[in-house]
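Let's start with one chain on its own, the form predicted alone, as structure tokens.
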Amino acid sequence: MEGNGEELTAQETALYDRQIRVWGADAQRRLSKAHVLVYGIKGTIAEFCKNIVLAGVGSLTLIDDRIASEEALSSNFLIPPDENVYAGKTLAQLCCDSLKDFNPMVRVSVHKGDLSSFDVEFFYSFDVVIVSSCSLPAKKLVNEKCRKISSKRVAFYTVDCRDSCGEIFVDLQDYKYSKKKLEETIECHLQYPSFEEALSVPWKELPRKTSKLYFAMRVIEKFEEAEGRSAGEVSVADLPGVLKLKRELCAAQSLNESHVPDTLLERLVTSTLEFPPVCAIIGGILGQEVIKAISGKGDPLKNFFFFDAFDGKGIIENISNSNA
């Protein structure tokens, strides 16, 4: 993302002509040399992958060893609907085959393995790492490994979509970028906290208008971790336990329980399947943010984004220590 790299080929210039007119040849060149890793391919990630492949990223590596099921078809349009085609294949394999058809100029590949088992050197190969459908400890661990790479900056994102709600977390570390203000180009600088640092901010120190989704997502993450569940492995039968944990966390964090409505938690545990229109919105925003991070142009999101289809609002929250 930082280097000069090679110039665009004539074929690339012709194929990406329209978007070059929007964000410039330099941004497109950076994008065409960038390497993106995604882990956990549900509906929102499928939307993101489609967007980033069509935009012309250099390479996209997919990791998801789960075997495709009929349930996955509900939100992941990259999976062929024919059971004879998807039966016995992993989500990564199926999505890889579909994405190659979207843009043959992008190198799409599959890597197998457990996310937590990869060392720091593995993540050095990428400019952007995006994780979904994984546990709270795994998110923290991968973010930490990305930050240990001192010779380059690896942008890190988490994305989670449950029912009609979605969340994106962004860590661009020490990030410099440019933006246009009238006829002038302004150089900007942002310092991002890690995922663990952001979550360590006491709830009572956050603004009163902080999104209720932020607190609700943290309660469910903590519940899944405490119960040894995989991400999204909750149901309405878990609601009493989730509500009990909410009360405990609110008491420990000195937060009024009204900031984490029971009705919101009920929605999130009753239907853990993704709502396709929300996948499209969250996946589209994630794609825009990754392109901005790679190109170094435009104001990036700092550092959480929340969307709830019930009110149609997208909210950006800066969850970080005051001195960050």
Second form
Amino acid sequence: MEGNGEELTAQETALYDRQIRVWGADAQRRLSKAHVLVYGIKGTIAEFCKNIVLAGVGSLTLIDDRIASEEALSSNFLIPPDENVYAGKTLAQLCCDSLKDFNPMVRVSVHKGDLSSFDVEFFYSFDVVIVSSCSLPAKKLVNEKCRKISSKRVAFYTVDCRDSCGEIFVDLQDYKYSKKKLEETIECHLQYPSFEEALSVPWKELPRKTSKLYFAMRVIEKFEEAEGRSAGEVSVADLPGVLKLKRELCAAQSLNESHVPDTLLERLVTSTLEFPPVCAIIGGILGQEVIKAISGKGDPLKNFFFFDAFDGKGIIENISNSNA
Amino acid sequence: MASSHPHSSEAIRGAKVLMVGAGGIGCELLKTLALSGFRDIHIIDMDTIEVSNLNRQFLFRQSHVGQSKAKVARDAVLKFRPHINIKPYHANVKDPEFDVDFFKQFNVVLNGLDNLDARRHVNRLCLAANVPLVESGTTGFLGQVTVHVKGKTECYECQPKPAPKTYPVCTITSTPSKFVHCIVWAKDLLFAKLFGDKNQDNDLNVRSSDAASSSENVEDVFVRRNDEDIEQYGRKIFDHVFGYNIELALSNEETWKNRNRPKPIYSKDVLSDELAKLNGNIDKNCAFDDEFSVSAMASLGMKNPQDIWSLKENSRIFLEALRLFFTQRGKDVGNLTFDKDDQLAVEFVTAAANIRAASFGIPLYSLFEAKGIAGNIVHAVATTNAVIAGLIVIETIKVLQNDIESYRMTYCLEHPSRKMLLMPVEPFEPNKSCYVCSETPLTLEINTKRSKLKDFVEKIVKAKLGMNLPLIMNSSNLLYEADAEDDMVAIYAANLEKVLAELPSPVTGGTMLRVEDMHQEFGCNVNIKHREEFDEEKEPDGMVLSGWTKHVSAPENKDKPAANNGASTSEASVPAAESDEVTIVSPSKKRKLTDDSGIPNAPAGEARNHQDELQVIDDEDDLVMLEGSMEGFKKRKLS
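Right, the form predicted alone is done; let's see the coordinates for the form predicted together with the partner chain.
Up next: the whole complex, starting with the chain shown before.
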């Protein structure tokens, strides 16, 4: 069967010509055998899906049972804004219809169900699992299920954009890869903490210059959990509560409150719509990271990435016990 | 960005933007602009869609191949944002219809271009129209975005740009040491000699001491006699260029004192008993759909373009490709130029380059890699373009809000620098001595008694100043105008042939010339200094221009030319190159980073010397060869 063997087909070579020149035929072969799962489809995930489908992964599975609404369309170019088309359909179904068209060589499909109901066996069928717009407990749970699979590594990512800020978390567990240094290829090894382990690193042990977004995102995440909200379900009316929680967390963690500016928290709760340029940036970086993880080529980021359009910096933070 | 809801701001909804380029960056940019709330977007692109675009130019599908990029991109974006205005132009941005008045209708211009020449052109029009320009480029995982606002930040031409990659002719003709030298030889010399215009100059034959006397005989070798058997002809060419010419070169002992001696290769040694069998195996009537599907690989049953062929396989491909050119594409022979999308041409050049490489002890390369080198194919992935497009929109919004303090130049890096993958730096102030955006005159040293006006127009006005429709004045006297009235054409043509000092209004030391481009609405003054002698090696033009932003040399990658594709550029006017992008190689570490508060802290007017740190790489189609010490020093372009 075509595409199953060790060699790329003529069709694949022609289509992927420019990117094979970036990452090599070997990486392209690995990509074409990889299975990717995404949960929670907003603008950032739509961008990511576009990137990974164009790159030529083996398959992409989409989960999002929410029925399409006006708001869901705001930064999602995969859904036509025609009520006759989207009415009554789930986000996953609509995005799947659109993505299939991008690259006939990629199998795009929809899976239904609630994230916390999937067992370890389910995640075993994927190489990469990405969750977005879901609660803190759900993120931790899926991460732990991926880690329970011992016979292979399932790379785990979370990604979220709020206002003009974005965050990516990466767990590649025990990760070996190769990279080019001068003319030599050298072998590298990285140990990643789980999401829960990373979050348990005491704040006061983190370097003073750690991105303020890291702390701000944790405050909002905690607030939503404590209030029983779903991800992104906050508004400016919640600001007093969010600021109160911030003070409590800073006190408990012995962190100076100036590391979590009130103005930043205010931005994050005021506008919950994603800012499309940030979706493109975060979705692009995430796509690149997933391609690195699948191909085993190049330095993957460890283990958080932050972008804020206000200062324009795209920063990598290593939040793990090893840097304590 | 002052607002917490930048995407809903009035500035965006009321803005009219011009995008130049609907390729890799352009597709991503158009999508992100539309999602961000932009409602009036004009887009210019002269290209049509190709299969190799589809891995990243996501607005295009297989069924669109051959159609206008600008038009298809518009239709695709209207599917998810039906109520906005997108106006496509399937045209060259350098066309006269896109004049200063055209540019003036826009609030901002966004470049997603693939070549230096068009970038310079748009830069000048934006300066003339006083419209801000957001410039961008990507290669592989690298990219950058810059903001050019007249009087506030540097213009695109304030900084040095990379020089075209040049190779001494003798390196190409006699002493190749890298695979890329073999590619240039195979493409620009051998391929051109066999299949191109016979009237063009060609340095294919090594010029040893006796070359002049035997040149007529040598010339005959390449001409196929009417009745000559194609197999015999192919073997004759093979033996001549890989055998006889190498023997001839070896006879010049001086050359090989400090070099490895090449090994002559004759077809009988490589294909000893092979040929008879080979002949039998090939289906001479093998049918091909169209001329671009004619393939020596297909005809020899070789499939994988990633394989590195043996010397024998290369030799078989060489002979088969040559045979197919004459038998299947005979009508093309005599007017072919190398085209990376011409499969048979790529096969021929790959095989010829590899055989030459084998002769000189240089490692061989696969067809896939050779194609990249020969076609100057730029590496490109969707993700970098998406990231860069996002950054462009962020800068565009700042420009529309006139938030000058927040403008940033941003680098997208492959490896983090100070923990950053996306690194913003403050934009530079305009270069006070930039001949494009300041009034600073240039100085030209030239022999006014020997150089003709034509030399000045070609070597300076067009090649260095990048003008398309120049006009030259000496005080109030017009000496030349490209777009002249009928009655003046003959006078200007006569002027071109005159030496400067003998023009109707003589140009001598101390003269100040005014040079303008009517289309770009750009002009500059040139101080003329008379000088008698020029060093032929160091000053091959026979004139020296100072005060303009010189080109810097692109870095050379030692052993892997494939990694270097994007690097060859040209400052001369060349058709737009194949792919989308430009890029940085190494961002300037000395550019000021913003501090945590985001407040710019660079002292105004600080002299910033960054000429040596910044390397911008552009991609273009041709290589330039600089003739070296072996045979006189004149610079010229091969193509």
